[in-house]
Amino acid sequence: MSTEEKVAKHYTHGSLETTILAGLAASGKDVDHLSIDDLAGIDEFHLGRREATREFSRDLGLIDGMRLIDIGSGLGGPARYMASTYGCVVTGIDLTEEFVDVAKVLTERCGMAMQVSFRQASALALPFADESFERATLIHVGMNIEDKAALFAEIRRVLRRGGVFGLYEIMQVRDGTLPYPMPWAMTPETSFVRSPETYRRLLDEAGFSLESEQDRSALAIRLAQEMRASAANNSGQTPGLGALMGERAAERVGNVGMSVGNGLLAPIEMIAKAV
């Protein structure tokens, strides 16, 4: 089994659509007419969730009609948010077929299928012509991709000169051993966390100029605390990440939270321009 097949298997739930729609219906949502706010608690698998997406999106310089590719789009939360908020046309690609299928269903139920689309593909072989997009995003994806040089080269290929590549990734910011399991990998076999220095060097080699860099740890820690407090007080009807992640979910979330809290890992945002 290839690394990509192992990664896709890791993220495959098996009954994700049913779990999400049943949970939404139980919490009183009209599952035939959803909004992006209805989905905000379940469709963004990254530290800081919707608030991090909001901050990240502001730094991308998005405008109406702009073409954006979201690489590793998951259930499509960031893609739908950016399209809804800024009017851009978003194409999401993801390695996991179930994520793509559910992303399409949720997008249709939000009435956004004309503006946001999804397809199954590898980030290392994007099925698009050169310079097809004006913006590209990568949100908590690189931890599963060992050959980041090839990844960045492929993103540069499909991005117009002068276009912007925004990434929001978990990076290792000091020496230490990562505790497993993590949300993105049960063992080190499919985990390829790297330092900000490595990302900077590879971006430069791929033809990008780094415009800005921000550590979003404080935001992630605050949001995690708020989510724990909210979870302790709600009815538990709306599906949370634990229900969607499955095996050892609490331990996996706890490990990444502990690693960010003790300064071993950090969610880092980088904005780079294609030169």
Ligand SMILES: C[S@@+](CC[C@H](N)C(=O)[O-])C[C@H]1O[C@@H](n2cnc3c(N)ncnc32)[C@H](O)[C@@H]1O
The other form holds:
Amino acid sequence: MSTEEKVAKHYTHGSLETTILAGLAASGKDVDHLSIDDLAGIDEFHLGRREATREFSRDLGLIDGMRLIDIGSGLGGPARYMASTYGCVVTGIDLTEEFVDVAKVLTERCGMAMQVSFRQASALALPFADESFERATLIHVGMNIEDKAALFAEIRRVLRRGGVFGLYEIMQVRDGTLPYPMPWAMTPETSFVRSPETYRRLLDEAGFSLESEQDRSALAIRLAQEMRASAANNSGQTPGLGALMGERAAERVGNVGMSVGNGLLAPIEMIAKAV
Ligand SMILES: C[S@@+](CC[C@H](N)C(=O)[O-])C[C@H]1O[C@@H](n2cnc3c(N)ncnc32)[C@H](O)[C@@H]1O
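Now the other one: the form predicted together with the ligand, given that the block above is the form predicted alone.
What follows is the entire complex, opening with the chain shown before.
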């Protein structure tokens, strides 16, 4: 099995659509007319969830009608948020077929299918012509991709000159051994977490100029604390991502939280311009 097949298998749940729609219905949502806020607890598969997406999108210079590609779009939460908030036209691609299928269903049920579309594809072979987009985003995906030089070259290819590439990635910020399982990989075999220095160098080599960089650890830690408190209060929210993650979900979430808390990992935002 190739690394990509292993990664897609890792994320495949098997009955995600039914589980999500049943959970939403049980928490009183109208599943035929969903809003992006109805989904915020389950469709943002990254540290800091919706709040992180909000902060990140602010830094992308998005405007109405702009074409954006979200690479590794998952269930489509960030794609729908950016389309709905800024009016851009978003194309999401993801390796995991089931995520693409569910992303499409949720988008249709939000009435956003004209503005947001999804397609199954590898980030290393984007099925788009050169310079098709003005913006590209990569949110918590690089941890599953070993060849980041090829990834950034492919992203540079589909971006117009002067376009912006925003990435929000988990990076290793000091020496140490990562605990497994992690949310993105059960073992180190499909985990390729790298340092900010490596990201900076590879971005430069691929034809990007780094405009800004921010460590979002404080936001991720605060959000994780709030989520634990809300779970403890049994606040009647829709079942969260943990319920959708499958095997050893609590341990995986705990390991990444602990690693951010002890300064081994950090969720880092980088905004780079295509030169
Ligand atoms: C942790 S999830 C993040 C999903 C989404 N970006 C979000 O923030 O909600 C990682 C996603 O990256 C996708 N992925 C991993 N490797 C990929 C690759 N080589 N090409 C495309 N997608 C990939 C996975 O299928 C998964 O949906």
